[in-house]
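Have a look below at one chain only, the form predicted alone, in structure tokens format.
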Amino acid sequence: MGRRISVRAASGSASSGENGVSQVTLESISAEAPPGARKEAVKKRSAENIRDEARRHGIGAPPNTFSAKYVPFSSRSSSSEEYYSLDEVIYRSKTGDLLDVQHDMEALAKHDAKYWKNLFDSRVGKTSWPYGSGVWSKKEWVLPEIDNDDIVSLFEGNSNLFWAERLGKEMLDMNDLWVKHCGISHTGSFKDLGMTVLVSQVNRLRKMKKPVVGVGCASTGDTSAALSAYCAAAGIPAIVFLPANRISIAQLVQPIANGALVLSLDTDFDGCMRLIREVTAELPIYLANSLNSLRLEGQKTAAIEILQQFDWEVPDWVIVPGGNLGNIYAFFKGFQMCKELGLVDRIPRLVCAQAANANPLYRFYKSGWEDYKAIKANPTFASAIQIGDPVSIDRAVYAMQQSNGIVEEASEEELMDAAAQADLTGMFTCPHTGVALSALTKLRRSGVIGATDRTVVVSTAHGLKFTQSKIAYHSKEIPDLACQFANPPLQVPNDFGAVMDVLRKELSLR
């Protein structure tokens, strides 16, 4: 009896895709089937790549009816006649205020809380294009009018929430303590959710022939690092503007490893934020700091994957690190537009924790939000955050104001120790996180935040990037710090008798 071969559309039924040719799968030939019969499968196969499987099913879209726009930051909840598309190139508005992207939040809300509950949570975890990116899975809630094909994506997000038992147990008797490992991504920091949405957006504006040579930021590190690998992913030229010997020798590396054009300045990151600007308005560079507000639409995402993590709960805190306070907004926006669409029914409050070397929204904060001044940032451990003239405070005050927030600062001894306790209950933490977790400290025992409260703590990059402070720290290397919880490495004689004693010592073993 002769083998039987099935062959059948992905479907289910004979079809044929965009050009004509039937869609065969491998799942379909039946394993009585001769070699010859999937080889050739596996090569119609390997001849589609996902982008095209994609187009050929119309994975978890629905009808494209959403749009968004420009508006002024201070008009964002009122009906200004001053809009832009977002296929122009513009930073700020007429009289100089920042751009903030105004979503068409009748369109999306004729779409139930389910819907939007159900498409987001299918798409976890999935390689259909664009839709297994933590940033893309939220397509229609963040940049609705872009092809996928334009999409430039490393399956960002979807990033680890995880519960910091012993943390939360033994150091500050919470029972429901929460970290955002946001440094679990693809370049090690945060960054890469905003910079897919804005490269992505470049490379829409490129094929229209729109006239961009390439994209630039100002950096401490992280910001070049995500544009960088994206730009790199896209082919597009990057542009780097760094102070210089004020990052850390892993930020450094990685916008040389990815091409970029790296331009090491002799200022800090104020200074290389105001030349990015001027050199952005003379040249057709695009700018990719956080002054952009598209940055902001894929940061925001990360809120609302903290919510599908707590099945849509919403928890009691959430603490972020806050240097050029975009960051600490975009959380605000994530959680407020679930809200306004029915996902949830409260936001939590926001804690922005900054470096007491770098804290001009401290101060604001502290004088009643009535008395704002940019700051000459001193150097601190937590080197991304070390900004003394924020783009984003006004962003970062409405957020704050909005949900009832609280500011808090972190000296160096501070921070440094709140990341050394952490890394002893097994985390490897980045000096940003460390500030957020000395927030958390402060807050816990003033009794601000409660013991049974749910908190989370947004760690905003990986703390491989920063092991030269850890090394330093553990060391007891740095002047005027006790490093308290340092854990050096003990020189023992290459002898078993010597190494006998120091563990019978150090176990208090007899």
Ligand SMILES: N[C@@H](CCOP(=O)(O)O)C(=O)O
Given for the second form:
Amino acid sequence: MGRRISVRAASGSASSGENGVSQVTLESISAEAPPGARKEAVKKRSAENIRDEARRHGIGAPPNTFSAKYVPFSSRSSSSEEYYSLDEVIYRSKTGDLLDVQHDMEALAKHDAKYWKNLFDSRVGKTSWPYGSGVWSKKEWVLPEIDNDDIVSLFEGNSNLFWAERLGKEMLDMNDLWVKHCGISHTGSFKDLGMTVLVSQVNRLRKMKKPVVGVGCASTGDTSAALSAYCAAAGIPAIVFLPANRISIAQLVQPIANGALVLSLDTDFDGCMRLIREVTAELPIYLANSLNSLRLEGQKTAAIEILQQFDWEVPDWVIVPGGNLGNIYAFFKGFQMCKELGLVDRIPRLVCAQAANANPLYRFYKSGWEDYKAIKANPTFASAIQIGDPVSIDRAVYAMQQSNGIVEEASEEELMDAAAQADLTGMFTCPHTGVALSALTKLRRSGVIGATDRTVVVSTAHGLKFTQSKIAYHSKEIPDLACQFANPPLQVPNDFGAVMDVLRKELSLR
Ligand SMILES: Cc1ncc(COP(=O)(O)O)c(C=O)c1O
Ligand SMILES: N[C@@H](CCOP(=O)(O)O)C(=O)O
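Form predicted alone done; form predicted in complex with the ligand now:
Now the complete complex, all chains and molecules, led by this one.
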């Protein structure tokens, strides 16, 4: 028997299971097969792209039995009288409450935990449309009714869950520390996970001839990058409101390069957020911030992915940096859905980590959830979470209370040192990840997080978006910060002797 190779190609004999992965590898062609047969298979494959292939698999497939709708956030666990189709353009309930996407859990529960685990596992590492995406591999739990053809995906998700061996062992006396690298992603942050869902739904609405001329957001730099990229991929206009001089150059150039309409406004993020809400109430521009609960449906898949990566074992702690506070709720929702559908029997304790300069949730938590006030956020190196009036405050409080959660804060020095220390173990972390790592350090030192607790720190953006602050740190140019882990380059003359002297000194050689 010759070596057998599989070719994912068009063929009348192809069939698809309901997992969307070609169950039959179409033709398995012996390597010794006549060259003509192999050539023919390759020709068929190149004639059909993965969207076409998914379309063909859809013909005759069993109808979708899952559904989801918007309900007011405060009545998400009950059967609310007030609900809206996901095809409506709506962001708040009649009384001004946030909305939540409520899935038909009864329909999902018709399949047991094993079915869902096998289905999700079967889709990892594939290129079949749209399941090759870490978000759409969980489509039935995300946006079950959307046509695969309307999906706008850059195959986001499936991010690395990194065992932080040295950081854990040498710096924190822990042996089970993990970093979920959500920032190693198409636009360099976790926002891609939510944006694929939101822009896909907009694509669907536009195909339904709903009046949506473009999609807009206020941003501290990451939402705008993700929105612009997904809109550019779909050919949909993107409009982004950015606080002037408050985001990194790398973040600013992303929407510019992707052709978005960029408005640099002389205000902070909270000011931009107020403006975009007013504008989207007046113009047919769809709101892409996490006030829109569709975003969180994509973001929650990172939580499901963590469980999947641990072979459905639940970590003890998950630490998430918080700003507008949508993501902490998204994590809660992902874990909670897995529990409700029996894939796991508990959820992890969540820690929301804020910069001390922008800490409204931390203050609320410290008041025993008695006294909430939006604040004016001060500048922080964790610029993407410089937010004083978070839209998802109610969602975050619920997530913290339901998960026996903790809110921590980090000073500028603490967050920059924590990021620099992690980098010394091979990562390249953003300042927001520094906030989360600093919260971990505090909880570890106080013994709240134990030496053997399985702990996941969520890294929300790529460090390469924040090189300005790293350069300032390593140049020791930051007033009032000792920058204790700075590693500035040494200036050495172009001279063999001088180079040898430096090496001997630095490497402690004779
Ligand atoms: C890099 C980064 N980390 C963390 C956050 C916080 O996420 P959330 O606003 O959902 O709390 C944001 C955005 O706010 C961000 O851009
Ligand atoms: N960090 C965010 C702030 C806005 O958050 P969103 O999740 O509500 O869009 C950004 O990058 O803009």
